[in-house]
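Read the single chain below, which is given as structure tokens and is the form predicted alone.
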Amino acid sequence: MASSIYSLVYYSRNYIASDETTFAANVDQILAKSRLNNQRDEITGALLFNAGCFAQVLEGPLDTVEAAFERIQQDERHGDVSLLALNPIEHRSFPNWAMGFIGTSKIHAERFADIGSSSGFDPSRLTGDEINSLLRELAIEEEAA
């Protein structure tokens, strides 16, 4: 039986203004809009920000995941958007997250930085599976906290 749920993993460069207030306001806006859209479109996932890049996993029906990715590619706050993986999946990794944001805690930021160090802080050298596993692990920690 073919899966009707897909996982899409991408990374992008942060094109949001560098001052902390503007950045925080933009991230809050991205999350609020994403959560509304994702609930409507039956998409789950998680977003991680660190070192000037976003890494995100989107899970849901293929057409809605592709539409969400298209919106992200057209969003001026994201630059150099790169698709790392688009695969059918049997089970969601983030079933309880319309859009979890990971990276607000220092521990999470440091763990992502460690992985970033091993790839030279170049997210294009991380695989979709590596980003998915990292986000899933951090989401489990976040839910347990």
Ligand code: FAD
Contents of the next structure:
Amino acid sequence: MASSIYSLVYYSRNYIASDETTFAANVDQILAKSRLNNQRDEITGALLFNAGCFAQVLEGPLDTVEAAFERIQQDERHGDVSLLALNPIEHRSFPNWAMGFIGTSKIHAERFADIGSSSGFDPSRLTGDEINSLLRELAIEEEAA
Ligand code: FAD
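Given the form predicted alone above, I would also like to look at the protein as it appears in the form predicted together with the ligand.
Let's see the whole complex now, leading with the same chain.
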């Protein structure tokens, strides 16, 4: 039977001012709105921030995932939004997260820097699968912490 759950992976460039307070306030606002909308839309996923870029996995019914991605692409808080993957999946990778955020703790920053350096700090050189696996690994660590 065909899967009715899809996973979408993209990355983008951060356009939010880089001072810590402004960035944190904007991310808080994005996460609060995302969690509200995503619960309504049966979307789960994770958002990673590092080296001036966002990478995000959205998983859920195709129609709501596509609608969320449409809204996200219009958002002026980031740009150069590049779709890396949109595939049917058997199981959600982030069943417990309406939208987890990874990118604040030191261990995660270091881990992403390792991966970043092998790809020139450029998420555009990571595949959708690599980003999905990275986020999943970090989410498991975060839940265990
Ligand atoms: P409203 O919240 O009513 O917003 C109306 C309009 O105002 C929208 O066009 C919105 O983009 C814009 N807007 C609102 N606040 C600001 C602001 N502070 N600065 C600039 N424009 C603003 N949304 C989700 O639903 N799920 C997600 O997983 C998700 N992930 C995101 C990840 C990133 C990296 C970014 C930058 C945004 C993400 N968003 C997500 C937010 C998304 O882009 C839309 O802002 C949101 O979905 C709009 O929700 P709404 O239709 O309820 O409109």
